[in-house]
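Coming up is one lone chain in structure tokens, specifically the form predicted alone.
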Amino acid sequence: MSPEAPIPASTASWLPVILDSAGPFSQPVTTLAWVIFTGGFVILGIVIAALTIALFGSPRLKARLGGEKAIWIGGFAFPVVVLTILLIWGLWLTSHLSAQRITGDEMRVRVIGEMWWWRVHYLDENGRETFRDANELHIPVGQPVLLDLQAADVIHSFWVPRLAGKMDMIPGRTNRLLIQADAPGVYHGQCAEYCGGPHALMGFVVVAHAPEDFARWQAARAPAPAAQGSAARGADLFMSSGCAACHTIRGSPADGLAGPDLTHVGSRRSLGAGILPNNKGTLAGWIADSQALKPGNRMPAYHQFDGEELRALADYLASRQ
């Protein structure tokens, strides 16, 4: 696969997303979310035979039904019992996904939620940030990965649920979380803990490479060169019009610190944490007025651009690869 070539959307089946699993750290999890439902409908099932029995059922099955024995046994004894099992099995399945379990050895990120985005800083081996990107993370295949998760503002809880659990991300606290995808495709993640406002619309996307494409896609995380022709138009109204008092373009005088890092914006799958289509028309429209795509969302409306001007920006922040 060229660094140019499509990423499969993802391998899902007819399954649903979160019974879907695509790595060893979310298997544990789904096998543990199938035994419950299929407990779950057995004693339902119970449940719907021990009531006909008391509605319908003869006088002899109605007295052994509401028998002290019977009472003892499916009433103490059998939530017991399972509950107990359930609760050793589960500990067992799912004791290698805690922190204890980390090695060193492998590829670290911190993310950080914030309202109502993420920040994304890929670290070295030492714990140092390398560079910075947002809403979007790459992964390569078959390697687990480290995820350091902050939150700057309220609880926050990152979620993709075919790679991996929960985890919360809480306000001056650091929690550990690996993820691993056994293939390459696109994992749709989402904000799992309400934390106001347009929380719903709070997505993003984990990209998971083959190991070459990944040192490619990694290796092209320079700052992206000067504009050229109407982007370079659209890169002086970008410096000139309050845009880089927020954002940050690594090798321009952008270095807003306050909203997402756009050094590579215009190779992001999606915008706005994961709402619209990565294109110069949502590019556009989002700058005009990204309060009518997302309210309640921390960048204002741009209503002074007229039509030529916001082209020249979408061409610039798509020229940022």
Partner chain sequence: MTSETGFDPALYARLPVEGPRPEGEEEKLCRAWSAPKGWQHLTEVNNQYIGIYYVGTAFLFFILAGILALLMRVQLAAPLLDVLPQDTYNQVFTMHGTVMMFLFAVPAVEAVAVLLLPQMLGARDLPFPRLSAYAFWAYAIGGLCFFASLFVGLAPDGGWFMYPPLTSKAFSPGINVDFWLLGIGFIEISAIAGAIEIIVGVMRTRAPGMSLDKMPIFAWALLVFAVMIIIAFPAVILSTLLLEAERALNWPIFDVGRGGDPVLWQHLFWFFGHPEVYIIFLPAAGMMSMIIPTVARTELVGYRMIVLAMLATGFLSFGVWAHHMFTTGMPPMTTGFFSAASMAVSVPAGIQVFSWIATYATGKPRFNAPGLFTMGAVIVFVTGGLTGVMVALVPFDWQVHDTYFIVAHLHYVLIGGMVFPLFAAFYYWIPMSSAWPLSERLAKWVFTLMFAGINIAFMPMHFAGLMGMPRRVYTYLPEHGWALPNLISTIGAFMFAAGVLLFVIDLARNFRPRPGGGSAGNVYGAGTLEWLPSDLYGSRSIPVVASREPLWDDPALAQNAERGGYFLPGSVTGYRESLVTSPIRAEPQYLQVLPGRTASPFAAALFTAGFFLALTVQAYTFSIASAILALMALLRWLWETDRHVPLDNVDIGGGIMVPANVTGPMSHGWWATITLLIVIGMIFSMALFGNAFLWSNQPAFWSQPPAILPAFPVLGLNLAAVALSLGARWILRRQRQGWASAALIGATALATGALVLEHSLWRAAGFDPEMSAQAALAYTLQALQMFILVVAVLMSFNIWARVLRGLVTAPTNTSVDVAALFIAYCGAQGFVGSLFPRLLGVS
The other form holds:
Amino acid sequence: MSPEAPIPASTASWLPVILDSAGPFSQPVTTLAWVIFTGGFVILGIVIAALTIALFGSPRLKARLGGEKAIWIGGFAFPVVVLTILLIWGLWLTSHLSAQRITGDEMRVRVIGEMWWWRVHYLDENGRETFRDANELHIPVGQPVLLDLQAADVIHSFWVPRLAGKMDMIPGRTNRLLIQADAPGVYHGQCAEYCGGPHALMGFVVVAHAPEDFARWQAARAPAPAAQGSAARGADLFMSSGCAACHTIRGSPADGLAGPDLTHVGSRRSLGAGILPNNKGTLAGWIADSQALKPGNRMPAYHQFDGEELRALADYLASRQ
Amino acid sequence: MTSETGFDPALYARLPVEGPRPEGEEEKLCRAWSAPKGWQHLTEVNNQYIGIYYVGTAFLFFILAGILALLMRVQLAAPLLDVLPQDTYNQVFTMHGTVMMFLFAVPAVEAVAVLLLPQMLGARDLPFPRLSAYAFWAYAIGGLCFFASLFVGLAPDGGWFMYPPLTSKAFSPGINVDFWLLGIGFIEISAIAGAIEIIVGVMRTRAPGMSLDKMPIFAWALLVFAVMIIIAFPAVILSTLLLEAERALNWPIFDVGRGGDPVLWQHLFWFFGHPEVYIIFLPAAGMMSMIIPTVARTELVGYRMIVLAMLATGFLSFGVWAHHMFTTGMPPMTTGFFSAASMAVSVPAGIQVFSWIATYATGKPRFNAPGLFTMGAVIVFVTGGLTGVMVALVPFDWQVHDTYFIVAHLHYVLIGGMVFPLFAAFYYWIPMSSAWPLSERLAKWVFTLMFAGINIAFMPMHFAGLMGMPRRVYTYLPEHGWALPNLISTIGAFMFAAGVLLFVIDLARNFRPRPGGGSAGNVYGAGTLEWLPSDLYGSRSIPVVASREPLWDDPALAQNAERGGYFLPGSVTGYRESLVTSPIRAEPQYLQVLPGRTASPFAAALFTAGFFLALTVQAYTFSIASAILALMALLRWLWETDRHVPLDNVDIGGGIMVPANVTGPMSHGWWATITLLIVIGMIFSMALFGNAFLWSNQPAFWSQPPAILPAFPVLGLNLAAVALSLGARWILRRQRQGWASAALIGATALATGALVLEHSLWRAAGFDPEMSAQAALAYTLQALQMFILVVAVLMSFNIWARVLRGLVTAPTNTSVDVAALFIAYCGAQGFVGSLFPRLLGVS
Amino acid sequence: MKTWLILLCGLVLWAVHFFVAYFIGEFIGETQGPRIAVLGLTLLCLAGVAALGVLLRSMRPEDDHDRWRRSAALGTLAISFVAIFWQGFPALFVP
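To test you: the structure above is the form predicted alone. What is the structure of the form predicted together with its partner chain?
Following is the full complex, with the preceding chain placed first.
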């Protein structure tokens, strides 16, 4: 299996993901969120208390609420003070978290949203592409990662709640987003801008490794060796049945660009853009009838394969580590 | 006392006139305002009929869109359910949002305005009854056909804000999107027609003495609402036109491959879309401010603060549109402006909430049906407002944008800010136009179910959002842990629906429409004019207003009005009439003769709807036939307007004389024309913004526009058109009707010549609309110009025909005024439209 | 017309400030120059609101309507002042 050390499965926290931040680009927002939730509840309580007094209170208490002075205090002065503080905090945080604060030390990745999956291009420090992957993003912990976000067709939005807020991927533009994970782990993401059809099933994962594991993972990005046995039969089927027209497997004749790069598909944690666990069974099931699993996706169902052929294809793909 | 028009306010002391009324006076009034029979119900234009139809249709759409919501809640009750297939779900959520926003919320408010406003202001009807009839029929026919697209699987599926490129031809090849673009564009026209009506109605048809500081707060709310509509809705009209041009004609306005930009759509859409929220909220807040004083049996505390809060909302809400775009990568300072404005707009909302609380505190609140709904509305709205402040914080919005947290927020705001107030309004005003009031006993159940339902349905959505659930998902995976909050939401949604169902049952049992005044009467003891005893003509006579709650302050008012002691106790001309007053202090200015029943608004609406629908399904022959029929109906309508009344001065009561024929800036027709020109000017300005936006955002695709110097003839012809058109009024003053109409036709011809020349200059410079977004927008400016010039041609030839038939009065005439203003505007727009794109050179 | 000018002057000033600031950000950029321009505009508009406030307070209303108009207008000035003040903040926070 994959060369890297085992990664803890997504941490089972009782907190909702937005409040369970895992990096410096989400942590300050979580703090802000706790403060505004608390403040919001307190203010709601005050308003309900004021309403209760207005409806049921003693004449003395009611008299205090029943004039223009109370309106000026409750409806103008109080909000102005609270909102001034919040606005300053929000503006400071906006500039603090903005991708315009890049230092040049970031690892760089280009992520391109497609209908309904993600192209991932790892870049060197000069922005040149080093290798390609799909639907999964590997990063080292403790290091900021600068993402160049683009869209190939319609608008998508890149969002890993535990690492950073979301950023839209808009055709014709390159938006930039900084993310960072402070602990190894698997972080779920999902497209957040409605992009038609199976938008609901457009997920992905970010895998954060300890630095030495990340180096090992990076070193292992060479294409897997030629397939053996059943997998070799699968390779033949892959090349002869049209799969290669859409998918690239480096080190093989397959060089299609329409669908996800499958060079390392066997090492991925999920299939179908973050919706299925990755094993030979789901691989075979996906090939046979991806339309049942993710209706509307761009890959046709391959009903023509029999069970043995599907097994061979799954063996082949699973061996692409 | 100061006067606005020279009218002496001391004359008000003559009223009410004592003594019996002349024989036959009331019969003549009743004859003019007779009730429709049979088919005449389709041709009736009386606001009390149109208003009831209108409210009923809007409520129908609320029910229909609510059923769609229930379908979605069933699908989402558990992970990976298959109740609604993916494409159906995508159509259903798009239709739910679209129908609620465009076919329920805005029309419901306009409907209530049509029904209540004239009575509340003491007018006999709105100033343009045929226009409100047209607005209603266009909305009802267009809306129902639009909704029916769902049953044939052709409903739009791009989300209610329809972002391209998902909605461009490449990714949405079917006609689903066209249904949205043409259907909504058409219904917006109806909304704008209603808004023009409301502005002129509030400004010019108030009862004498009802100065701005004595206006019912609902009228203030409607005034701000209508002005906001005429500023905001043009943006969506333009954006639907642009996207339809891209889809049908391959004009690449949002296509990045040819210099377009999908973000332009977002700016244009939200420039409409966010004010829309306040457009929905303000009138509902106005209803709250009417109902709460009655419920608390005291006058509204902080009336002037509510007015200033509404004015402030009207402005500030135009500075918040891009807070829907915080995640599009806008730079930090620009997002900051929108964040700051979003905070600022919450201040006036807070002022209104505390005014309501202060009013409860001052009075002795009753816990009747309207009371309960207003109290519930305060709590629900404040909850939504607080989450609204949260999402105005840019970094927090980066997290929760497009998640269920937003779904929860917007439903709290809209249900607390609009639906609850509307239900309060139903309970409160139904006795005014029904034989019986609704059941108070059942109302407690309705309220409890709805209030519990909304909180159980939408509170968990905040958590689903925080747990990472994006909005607009037709299903979700079990491992995310979103199942529990979703199940609770579904239960809450059905509780809410049960409340609405009980309300419908109550309606079926107790609501018996009585245009002209329900016998149920003033059951809550309100103090404003809509509770005067009334008939199809409104109140028998139009009272002098001396305070905000005249019925409370003058117990004899109702009786004096009913026996005809005030203004216009009869019909002077034998037609339907109303009184036009001055805009600030409501001093009587002139007698307006109102149109009676006529088939032209209904026919015009039917055929305009036919035109748009046939266009959508590409039945071009039928479409053209409908367009011609619609045009004929409109011309027939136009022909009947502006008829000279053979009376100069008429006694409107107490010997106070006002003219019956008025032209120029004082007339209500002039006011409506100016309002219409603002609408057209806004559409045009939005197109100019689009030019500048692409120039700034897509410089790589920009090419040098045609030079300015060769365009001088275009500019000159347009200026000449302005001068000649305004000259027509000057010519008419010299009693030359024929020459005046010739001047108008000439002005139109000059402007048309300018457009032809302008077009040829762009063509000669090698610009092709399919080539680049820059060219497409330049030709869009010309297309807009062409459209208004077609109207100008119709108008100027209409004047000519009227001159031939001797219908044009001299030295002044309203039809000529209107045409002159319009054509002069055409020249001005042609001038700017030619100059502006040439100024955006390659830098 | 005069009534509307009195009631809306502060809000009109807010609108001018907002749209000029937005157009500066949208069409010119967010470097130091534009930011200083926004700050200068903010100070100018705040001074404008203050001046309008002084002007309104010096007006002598003749009747109830005019008194009402003046007090409502002073309220809109207060809201406009806060809104313009906030609108200047974003120029201070440079990433």
